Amino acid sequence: MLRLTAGRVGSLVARRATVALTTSSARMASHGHEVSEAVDMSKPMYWDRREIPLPDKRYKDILTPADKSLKEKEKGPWGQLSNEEKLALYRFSFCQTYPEMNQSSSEWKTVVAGVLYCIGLTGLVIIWQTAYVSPPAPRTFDAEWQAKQVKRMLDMRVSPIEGFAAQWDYEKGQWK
């Protein structure tokens, strides 16, 4: 138990010494640019999420005098409050309602536009490569060459039992 406490004290002292020696201005000067502050995730935070209906803290922490008077009015009967006042009280705790959170965004349009842009750019690169980079098609791709190759294979009687030549009728000179 004593070792655990001594370890915690040592850790606390080391952290405080590190913070004292490395201020944000010193860090900014050493790197030549601004340093963003780290977010302490152990503190309560606010966010609008459907999965977590009650955030850790209220949306509005600092209240104006008008807001404070409305909060005092909240302690009385709610039947005397108008709809606008009830909505304002709701907005103190939450930024968005469930229908506002569930409302679809237009982000899909941006994603589709980005995908189509990439596909179009890829198509242009392929067209450019076929025109300027790729060699011309070999002569064996020509229809005339392939017809001569088929005639040569038939003359040589390639695979006469089950293959190519088996499909040719040599007496009639046509395909079976």
Given for the second form:
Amino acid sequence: MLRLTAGRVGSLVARRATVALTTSSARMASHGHEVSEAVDMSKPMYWDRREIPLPDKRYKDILTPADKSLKEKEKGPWGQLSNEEKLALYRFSFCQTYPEMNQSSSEWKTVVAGVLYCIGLTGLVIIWQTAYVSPPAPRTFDAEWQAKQVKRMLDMRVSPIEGFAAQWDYEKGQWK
Amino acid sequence: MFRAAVRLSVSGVRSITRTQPGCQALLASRGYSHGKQETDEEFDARWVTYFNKSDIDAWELRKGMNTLIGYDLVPEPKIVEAALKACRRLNDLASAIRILEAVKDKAGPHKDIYPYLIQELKPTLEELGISTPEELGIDKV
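Right, the form predicted alone is done, so what does the form predicted in complex with its partner chain look like?
Let us now look at the entire complex, which starts with that chain.
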């Protein structure tokens, strides 16, 4: 139910900096291939953030020769570029558009479901505990004992003005 | 209309559009500063000059835009125009489109600011050949 896959945990931890498509990040050679690429924070990084429209570096580092020729075309009049070319140029520099960045996710549903699930599990554990683990209740909890206790309280007129004994009708011998 | 839309914040009040062109701008109301407050026109002029630098480099463009977007205001069309022209000098179409997206995002719930901005920028957009995010279809997810 809690679909916290490794990818989700990774994105929760490293949400701030999208690891750009680059080969220059350091790799922990001693740990084998399971460790994800360490982000080199001493170099300019790319972020998709509302308040930083132009991050320190372009998103796509490695440009194919076709991309490079498009970049050359960018030096000329922009009116000559088709919409697809303009979009391609945008995607070289940026990973997500503003609407994509700002879109809400359904993560909250997973969180609420997880919380309720844990509470439910805890409830089951407690039920099991009361059945199998807790010692028997003290004898003062027996119905018979409780009845005798109430009678004793009424006989000694506990809170006779506004409280306990005030609710008892002594003439009729019943609760008011 | 837009004056009502601007919300007060500790960083001061700057109205981006004024229904009467000649009226004096609202002065910033910082509590601690006793020096002369910068008027809206001075602010705008300063930023237009910044982006109009003929040999502006990419870092200065990025720094300028990120700083401008950090302020509690939507930049005047003339500032955005200067920034777009700087993008042209730097041969950076992607940044030009990003700037348009950013100012739309800055307007937030005030949906009438961005169309006004685009309307004012139309001549520049056509001259430079910049497509708006709407024309490219990236205004929707």
